[in-house]
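Below sits a lone chain in structure tokens, taken as the form predicted on its own.
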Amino acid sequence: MKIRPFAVEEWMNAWETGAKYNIAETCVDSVSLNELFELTGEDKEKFLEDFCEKRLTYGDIEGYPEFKKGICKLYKTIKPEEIVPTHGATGANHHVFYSLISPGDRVISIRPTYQQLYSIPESYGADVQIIDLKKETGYLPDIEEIRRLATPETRMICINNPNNPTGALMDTELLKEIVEIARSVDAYILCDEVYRHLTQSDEWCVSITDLYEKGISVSSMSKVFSLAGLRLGWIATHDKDVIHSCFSHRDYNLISCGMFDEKVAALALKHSEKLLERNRKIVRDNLAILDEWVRKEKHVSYIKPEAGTTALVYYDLSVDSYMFCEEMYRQTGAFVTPGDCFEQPHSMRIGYACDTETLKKGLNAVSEYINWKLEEQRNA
């Protein structure tokens, strides 16, 4: 199997460790176990004592019941038996394609988005049709283009809501229109929902699984719940054939998730509202800081995100994004992600859900680099 290099992950792997100001991170400011116990009010000593007495078997093969019960709280209609635990959302996305997509299947996807959503089905020999999201339309998919591409051979429509890297958010009405198109050709909708619930307003953010019988939601403990170190995600769907296929394929590449990871995740989801309250405050406060910086920094522009933790910020300098980001990193220690990782030239993805001081210092460093670059170009 040949697959294109995963541009954003290769960039993160190469540069993240030594960053002075990491404003490329996409998780809401991560928590330690101590912070998790303090936030939830649970008894840490009792939790650890109870766990240390357990024999380290494979655990619950289809998922720890309390973990799955906690996931159900994040949906309106999902039941525990409609959840497949995975190793992160990356594992969930890969597992859906591995379980459902065959050579020749038509898959409609979007761009920019997380590269898995088009490169993995492409590597399986699918007929991948890309819809390019446009800044002028708020990075929302063109319904007429989806309708044109949705032939009877269409196996799956892939979307990402809220969007990575732009922070665009599809509302319920737009999602319902996509559902009607998918239903007309009997196609699945895979929706990567790893940033769902991280909204700038308080209304409920609907899941594709609560709108469509063949909707498949993918999410994780990483972005919304600040627990990426657990490496836990899930697939949620009402479609019994999908659940059966995923568990069948899971026997070949996963078997089960870690006992400790699922138990910690269950504890966090038991108190999901406390974590959500913390993390929504971080993304709302920090987006206001980013927005103010964009308004003052005359050489950058963006469409303000509606949800999630990331923004796609364009700059007007005549330098490609890889050079821009690498040179800035070396000069200032500010770490962002090149827009070219998402096939969006002359831009950078900024993750604004880190701790507030890091964000402020990182944005100041970006301005420092822009000013230096402008001076260099004037003197050239």
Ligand SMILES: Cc1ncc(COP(=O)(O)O)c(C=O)c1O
The other form holds:
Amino acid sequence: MKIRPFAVEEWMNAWETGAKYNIAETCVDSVSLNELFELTGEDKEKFLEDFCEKRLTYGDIEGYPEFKKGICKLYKTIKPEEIVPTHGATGANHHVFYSLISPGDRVISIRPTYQQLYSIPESYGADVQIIDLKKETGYLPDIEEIRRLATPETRMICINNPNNPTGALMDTELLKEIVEIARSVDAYILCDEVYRHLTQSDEWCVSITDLYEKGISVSSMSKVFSLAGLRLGWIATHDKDVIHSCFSHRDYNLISCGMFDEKVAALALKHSEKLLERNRKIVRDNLAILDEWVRKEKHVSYIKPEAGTTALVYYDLSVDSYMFCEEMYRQTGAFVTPGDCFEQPHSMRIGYACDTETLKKGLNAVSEYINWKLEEQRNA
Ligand SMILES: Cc1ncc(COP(=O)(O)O)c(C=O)c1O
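Next block, the form predicted in complex with the ligand, ref. the form predicted on its own:
Complete assembly follows, chain above in first position.
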């Protein structure tokens, strides 16, 4: 099976470790186990002692009940038996395609987004139709285009809400319109919701599972709960056939998720409100800082994100985005992601949910590089 290289992951793998100011990361500032215990007020010694007594079997094949109970709190209508734990949201997205997509199926997807959502179905021989999200329409999909592309052959519509990299947020009305189209052709909707709950207002951010019986929600512990190191995610849906198919396929590539990971995740989700409070504060405070920088820095522009942890920031210099990001990294240590990883030339993705000092210093370093580059171009 051939698959296109995963542009954003290749970029992160190559440069992330040595970055001085990492403002490319998409997780809300990750926490250590010590910080997690401090934040939740749980007894670390007791937790570790109890765990050390346990024999390391495969654990609960269909997921640790307390972990699934914690996930249910994040949805309005999802029950434990409607959840399939996976290896991160990466594993969840992959697993949905692996379980449900066959060669020739039509899959409608969007771009820019996390590349899995179009490159995996393409690699399985699906007829992938891309909807380009445009800056002019706030990176929201054109409903008429979805309607035109949706045919009886359409097996799945893939969306990502809130969106990585743009931070665009589809509201309930727009989601309902997509649901109505999907229902008319009996297609699934896969909604990658890894940034759900990271909103700029306190309104409940709806899940596709609250709106559609064939809606499939994918999420994880990585972004909203700052625990990417657990490598734990899930698929949630009311569709019993999907749950059955996913578990059946999962026997071939996972069996179960790790006992320790699920136990830590259960503890974190028991205190989800505390983690959410911390993380919403970070995304709200930091977006204000990013927004002020964009307003002051004459050579950049963006559509202000409505949710999530990332923004797509355009610059007006005549240099391609890989060159821009690589040269800036080498000169200043500021690490962002080239817009070309998302097929968005002359832009960079900034992850603004890192610790606030790193964000401030990183943005200063971007300005420093822009000024240097302008000077160089003037002297050329
Ligand atoms: C939209 C989206 N989905 C999935 C993932 C992968 O998340 P996880 O760490 O849970 O595998 C990412 C990570 O950047 C993402 O942005």
